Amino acid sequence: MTGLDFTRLTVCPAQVWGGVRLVPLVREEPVPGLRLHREVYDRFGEVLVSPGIGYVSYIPHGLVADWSGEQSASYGTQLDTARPTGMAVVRHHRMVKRRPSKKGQQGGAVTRCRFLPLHLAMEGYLALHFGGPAIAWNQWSQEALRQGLSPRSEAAYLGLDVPGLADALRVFEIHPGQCGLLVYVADALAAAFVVPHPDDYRALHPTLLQDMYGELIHQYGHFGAPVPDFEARLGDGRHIGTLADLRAAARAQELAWRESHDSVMARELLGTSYSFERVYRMASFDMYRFLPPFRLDSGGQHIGELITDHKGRTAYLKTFRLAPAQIRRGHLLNSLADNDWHLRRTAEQLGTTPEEIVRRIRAAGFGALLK
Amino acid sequence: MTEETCSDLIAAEDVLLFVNAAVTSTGQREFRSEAHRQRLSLDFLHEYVRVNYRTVYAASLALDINDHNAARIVEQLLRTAGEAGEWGQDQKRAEGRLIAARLALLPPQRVYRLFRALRAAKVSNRRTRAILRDWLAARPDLGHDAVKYRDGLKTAARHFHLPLKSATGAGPAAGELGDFLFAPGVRPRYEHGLLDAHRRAHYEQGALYELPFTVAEGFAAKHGVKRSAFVERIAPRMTRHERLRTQRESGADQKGAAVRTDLSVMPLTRLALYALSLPVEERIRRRAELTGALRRAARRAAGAYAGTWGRVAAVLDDSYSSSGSGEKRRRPLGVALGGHFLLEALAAPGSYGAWWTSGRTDPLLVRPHGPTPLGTRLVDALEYAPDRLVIVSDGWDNAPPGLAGEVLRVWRTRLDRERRTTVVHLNPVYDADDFDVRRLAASVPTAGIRDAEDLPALAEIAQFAEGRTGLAELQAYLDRRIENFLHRYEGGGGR
C-alpha cells in the first residue's frame, strides 16, 4: 500500500467562505461495520516522569472506533445534567487504548478502541529517526549517541486560532450522505477528514475546529485574501436547444469540477506515495499512520492517520499539512539516516558541503546532536 | 443614453436597494452575518437615502417595510426636520401625514421605544410633540398603557410635556394617571380598574389575573404562583401571540386538549413559523389542522388575486442556511413555507408545482438541512412549463455555485426568448456587505421579503428591479401606494 484510496468517496461542489474553501466528500453508502464516536475529555492527563518532572497533557477530545457492527447512539454525547466539576487530573492518556464494548461488561471480544485524533500521525513524525545516529561518527555528541533526538517538539495551531475557519465551518451546509471534508485555506490543502458514516460526520463536524493545523495554514488564514468560487459556466448556450440539453450541461459542469478537483487541487494528497505503518488491527479494519516522502521540490506534504477496510479503501482519515520548515527537517533526517548519519556522504548526496550540512542541522534545531 | 436618464436609473436602483433592505433587515443576526454588521450596513443605507432622496425615504413608510425600519425612518425624519425644507414646501406636511399613518400601524411598544430614542437624541420640537400627542390621544386606554408600558409612557409625558388624555375620553382621569406614574403610593385607591388592580396585585394574588400578561408575570413570580397554573388562568388576558407562545406550558398542545389558540385567525408567516417549531411527530399528528389553517391564511392573504396567476412553479429553499439565526429562528424557511401555500392559492386550481431544494415533497415536514442545489431544481421547475416561476431563496447557490444564475440566463437567451415565463426571485435575507439582497442573475428581478403575505405586492416591485425602469415610473408607483396607504388611514376613520 503506497497511496490513499478514495474509491466510493464522491467530491461535491465546494463551499467558499472568505479564504476558506470546504470540499465535501459524499459516500453513497456508509462503510459497514465501523463507527466513530467522539469522546470528550474534561481533564488534564499527568504522568510523573521522574521526581520533579511531570508530563502534562490536555486533549480536547478523542475518538472511539467501534467495529462491533451494532448501530448505536453516539457514545459520550448524551446530555448530562450534572455540573462540570473543574479540571481533574487523571492518569496519562494512552494513544490507542482498548475499550471494553460495554460498560461493566468483563471479558468477551474487544470491539472498541479509543484514540486521539492526529496524535498517531504526529507521533509518527516526531519519532522519525528518533534513535539518532546509528554509527558513532566522531562529529556526534555523546548525548546524541545515548539519547537520540529525545525530546523533540513541534508546534501547531488550534483550529479556533485559524482566522475564518470557525465561521466557514459554521455556515457550511452539510450534504446528505456526507462522510468527509477537505479543508483548503487560501487554496492550500490544510486537512482531510473522512469518517465511515454520515451520522458520525454530523457529530464530528465541529471537532475540525479543535484539531491541529500547521503554522503555514495559520499564516494563510491571517494573510490570505478571499478565494473565488469556481462558478458553473454554461457558455453562450449555443448547443442548448431543450431543457434536457440544459440539464445535461449542468450535469457536465458538476463532473468537470469533480475531475479538476481531484487532478489539480487534491493532487498533492492523492498523488503522493506514502510510507505506511500499521499500528492497530480491528477485525477486518487496519489502522495506519503514514509519512510523506519529504521531498523538497513538491508542494504541500501531509502526515496522517488512516483506517482502511479489508480492500484498502479509506474508512477513516485525518491529515495534517506540514509546514515547509517541518518538511525540511524531515528531509534532513531522512538524508542523514540514508547515509548512516555520515556528514560528508550526506553532503555529497545533497550536492553540498559538510559545513553547509552542519549549518542546516543547527538551523533545524538539532544543534545538540553535534559536538 | 443621456446623462439625465443614466442618473435616473441609478437613482431608481438606489431606491429599490433601500426598499429591499428596509423590508428584510431588522438589525438582527442572520445566518451569515453578525448583528452589528447588519446594523452598520443599515445605518449607512438610511443616512445615504435620507440625504439624497428624502421624498422617497419618507414615502417608503407607505410600503411593506418592517417595523424596525419604519420606526427608524420616523426617528430620522423627526431628527432632521430642518432638512425637509430643501425638498419643497409640502415636504414637511407630507412627511407628517405619512408618519402619523405609520405610527398608527406600529405596535405600541415600538412607538414607546421610538419615544425613548427621540428623547436620547434630544429631539423635542413642536412638530414632534404634535405628532406624538396625536398618537397618544388615539390610544384606546391610557390606563392600560400606564400599566403595561409604564416607562415608555412616563418618558413620553415627562420629556415631551404631553397631556395624559385620550381623545375618546375613556381611561383614567388625568390626575389619577399622573399620580400613578409619578407619585405611586400617594392615593389609597384608583378609580380606574386596571390601575387599581396593579396597586392591589402587590399584595393580593387574585388581582394579578386582571393585569396584562407581561405585567402579571412579574407579580406571579413575586407571589410564587406555579407557572402552569398561572399561564392557564391568565389566558384570557393574553394577546394572540402570547397565547400561542405559552400554550405548551399550559399543556394545551397535548393530545385531546380543549383550549388551544385558534389557528385560523393567525397571519400566514406566523402560522408557518409556528408549524416549523413543532416536532415532526406532532406535525404529522396535527397535519389536517395545520394544513387547513395554512390554506385558509393563504387564501385570506391572496384576497382578490386568488387563482389569477395561472400556472405557477415555485423553487423553495430549505437548505441549512434557511435556519436563520438564533434571533431570526427559521425565518427564511418560514417565509418559504408561507410562500408555498400562498402561491398555491394564487395559482389557477391544480396548476401549481413546488420544488424544495432538498428534494422533499411534503411541505409540512420540511426542515433546514443540506446544501442548496438551486440550479438543478430550477431546471426541474422549468420543465413544468409555468407562466410564473417564483424563487424563494437567500441567493446562496452552492451546489454547484452559480449554476442557478447560468440556468436562468441560458433559459432566457436560448429557450424562452418570447418571455412566456416571468421569473421573480424573492429573498428573505439582507446581505450586509452588498447593501442589498443577494441576486441570482442580473436578468432576474429580485426583491426582499419578510412576510410571505406581501408576496404579490413585492413581485410587483421586483418588476422595477430589472434595471430598465426610470425614477419617474417608480415615483408614479410610489405615489399610488402612498395614496392608498393614506386613504386607508385618514379616510378609513383612523382618527
The other form holds:
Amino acid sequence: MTGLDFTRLTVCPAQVWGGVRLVPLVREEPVPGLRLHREVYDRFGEVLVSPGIGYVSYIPHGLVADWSGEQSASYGTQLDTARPTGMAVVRHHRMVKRRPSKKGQQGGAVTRCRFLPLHLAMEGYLALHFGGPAIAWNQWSQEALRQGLSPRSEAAYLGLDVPGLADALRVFEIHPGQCGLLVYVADALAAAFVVPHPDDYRALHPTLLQDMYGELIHQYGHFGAPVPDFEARLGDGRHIGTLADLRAAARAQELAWRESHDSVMARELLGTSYSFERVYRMASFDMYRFLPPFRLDSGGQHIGELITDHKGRTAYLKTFRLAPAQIRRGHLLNSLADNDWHLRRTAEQLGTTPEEIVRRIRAAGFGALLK
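Show the other one: the form predicted alone, since we just had the form predicted in complex with its partner chain.
What comes next is one chain alone, with no partners or other molecules.
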C-alpha cells in the first residue's frame, strides 16, 4: 500500500466561513464491523513511550475503536446537559491499548482498543531516525552518538487557536450519511478526518477543535483573506425546460465539483505516495501511521494515522499538515540516514558542500548533534 483509498467516500459541495472551507465526505453505507467512540479525559496524563521514557501531556480525549459488531452507546456516554465529566486518566502504557469487549471483563476476546488521536502520527514523525548517527564519524558529538535526537519536539496549535475554525464548525451543516470532513484554511488543506459511521462523525465533529494543526495553518488563519464560494452555474438556462433537466444539470455540476476537488484541491493528499507502518491489527481491519516522502519541490505534505478494511479502503483517517520547516527537517534526516550520516556523501547527494550541510543541521535545530 502506497496511497490513500477514498473508495465509497463521496465529496459534497463545500461550505465556506471566512477563510475556512469545509468539504464534507459522505458514504452511501457505513463501514460494517467498526465503530469509533470518544472517551473524555480533559486533564493531564502520562504517556509511556518505552520503559523509563515518557512524557506528561494534556489529553482532551481518546478514541476507542470497536470491532465487536455490538450496537451500543459510546463508552463514557453521560445523560446530562451540563459539561461532561472527564474520565480518570490512568497511566497510559502505550499509544494503542487493547480493551476487552466489555468493561471489567478480563480475559475476554479483545474487540476494542484505545488510542490518542494524532499521537500515532506525530510519534511516527518525531521518531524519524531518532537513534541518530549509526557510525561514529568525527563530526558528531558524543551526545548524538549516545542519545540520538533525544529530546525531540515539534510545535503545534490547538484548533481553537485557528481563527474562524470554531465558527465554521459551529454553523456547519452535517449532511445525511456524512462520515468525514476535509478542512481548508485559506484554501490550503489543513486536515482530513474520516470515520466509519455517520453517528460516529456526528459525535466526533466538535473534537476537530481539539486536534493539532500546523504552524502554517495557524498563520493562514490569522493572515489569510476570505475565500470565495464556488457557485454552481447552469448556463443561460435555455436547455432546461423540465425538472428532470434541472436535476440533470445540478448533478453534472456536482460531478464537476468532485472531479476538480479531487484532482486539484486534494491532489497533495490523494496523489502522494506514503510510507506506511502497521501498528495494530483488529480482526479484518489494520491500523497504520504514515509519513510523506519529504520532497522539497512539492506542495503540502501530511502525516497521519489510518484504519483500513481488508481491501485497503479508508475506514478512519486523521491527518496533520506539516509546515515547510518540518518538511525540510524530515528531508534532511532522510538524506543523512541514506548516507549513513556521512556529511560529505550527503552533500554530494544534495549537490552542495559539507559546510552547507552543517549550516542546515544547525538551522534545523539539530546543532547539538555536532561537535
